[in-house]
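One chain follows as structure tokens, the form predicted alone.
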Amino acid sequence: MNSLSARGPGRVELLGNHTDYNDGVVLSAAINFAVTVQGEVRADRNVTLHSTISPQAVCEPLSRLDKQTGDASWANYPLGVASCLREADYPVEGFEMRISSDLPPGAGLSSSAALEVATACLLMKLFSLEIAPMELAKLCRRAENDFVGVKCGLLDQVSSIFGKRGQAVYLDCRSEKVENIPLPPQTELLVFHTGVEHRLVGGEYNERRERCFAAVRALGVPALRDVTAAHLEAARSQLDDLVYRRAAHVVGENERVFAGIDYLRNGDGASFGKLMFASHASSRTNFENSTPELDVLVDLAHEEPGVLGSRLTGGGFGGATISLVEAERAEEIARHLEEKYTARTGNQGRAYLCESADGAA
């Protein structure tokens, strides 16, 4: 069989930080930086993986797809997808796959979900599988939850699959409703990688989840989605301070998403941008998933003419910020932020002007 290829875009989270696993709502966008995979069927029932990030190929028998460690851990994302497809009784056989990416590594732009989605799309092509888009997103999430071991929500996979050029992706994580909403006219998205790598395989992400779930138990509700800011404030004395602040971030993010949807529908980029700044302030104070470098960058963006809003994007703990900027000033803003960030921190950060993009193909 001739080689086939598939592409899974990365994503930026515009509003709705850490709301997805709390049955909340989120706004994101697929971007024109992506993971691309190319592959073909093998006759020997082995899975062989190659990546531009590693000189060492990974080869596993289809009958026993084991989790990799160390320098080969990048292979767990496609191996997890293959394993989950087989567990769901999809007829996946041996295959060989080559992986490349132009996503900035460690920036928190969901390269893991992009790789999962690209792998799943390639295997659908290679083995003539029919999988509905939401089912595909859930399968890729299962690979990350159960095989890789990161208890992520559904946001990243949905963003990579349901993206539309010029539009945001709205996801209601409870109803699993997905809607595309136009982004403000005459604006662009500016991703700035701080130079501090973003990592989620560790205790910080899972600790934040557990604090949120502790608030849910204390408040006697199904999820933080069911809590308003007023409700949370009235119950503050019942909660440990750390649990309260973690919950306050998620509750506030849900409210910002609902407000942000209205602003997007009205083409009001300035008001939407203010919500982005407020979101980052909450990440800094309540959720504590920011870093000094992210904070400096958002502060610099706030001072820069033409920046409507800025915040960390993704899980936090390093990585990148996302800014909504006036299109006519975008290149100038990118240059200024690079210069000022390096002067302030000594780090060599990098700005990426992005377009919102169509989903996986």
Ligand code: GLA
The other form holds:
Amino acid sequence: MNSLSARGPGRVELLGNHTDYNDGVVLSAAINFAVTVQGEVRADRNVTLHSTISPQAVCEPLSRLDKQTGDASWANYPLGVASCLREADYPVEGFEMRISSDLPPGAGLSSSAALEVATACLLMKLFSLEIAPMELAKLCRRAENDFVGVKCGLLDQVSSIFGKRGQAVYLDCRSEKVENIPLPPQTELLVFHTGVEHRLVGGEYNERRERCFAAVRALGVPALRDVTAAHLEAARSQLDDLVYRRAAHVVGENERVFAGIDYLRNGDGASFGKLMFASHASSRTNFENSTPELDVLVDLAHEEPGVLGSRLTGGGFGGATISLVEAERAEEIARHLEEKYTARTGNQGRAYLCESADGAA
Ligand code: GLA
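Having looked at the form predicted alone, could you now put up the form predicted in complex with the named molecule?
So here's everything in the complex, that chain up top.
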């Protein structure tokens, strides 16, 4: 049987935290850490999945792809993709697939979307499916929303598909327009995993989403995308304080993304970096999706010469920070942060110097 392979890169979110499901704007980049899958068609109408993270394979009949629980829940991402493709009438039949990854798990670098995208790309090859890139991103998101049960936006899947080496991905979630914009010259992306796992499958993410929608209802607008900082301030007295602060984060993030695009276009990494620090400060006080470890790291990065900006990346509640650093000091910065972070917290963190990479498309 002919074996084929596909890969889905992870991503870093550069600016635009929790804006995607609020019809907002976001800047990200695909990175050179990815999920790789390899597989072949099976004649018996079963889906069999193997992963290097589990000794136990998962096998489900195509006619009934059931959601897995406990140790087998890693299989829900590929099962969800197969199920959504079939529901959308794409002729997916039985297949066998092996999964491996060099993406640090629990870092908030979107290993789930990377797995969804890699699976979808493999199935396109195995069953000769033609799916436009944005349609593919949406099918993968549907797998996560409906099968896995995390109500995420489009950011992760779009980044994994539309990434480009040396460039950021700008996504407007309302128009679904995607554009690649060059990253600042002589800079590198430094991911620092706190060693404290980030878990999106928990309730925090969906709870934040609900607060944002509560703000939308109270303000009588279609989405937080339609609210400016001035508008929000004027309406502050009508809002519950928690709802106000959640909304203030999203509104501020959209404004920072618009400013950030101009800085990127001008190659101004220093000004872009300041927006990253401002984004983290807002996560800390308004959205409360940071953790003490993430805060320590961003504070350490702030003191470190050559760091232009630093913030939590992705959903939050653990995981990693992303820093924009001067390329010539990047390795020294990584080493210093590792030493200082361990001295300060007792945790074993890990720095990853990343390259922005081409997406699966
Ligand atoms: C997670 C979700 C994304 C996005 C980010 C926060 O990564 O999967 O859709 O909401 O959090 O910006």
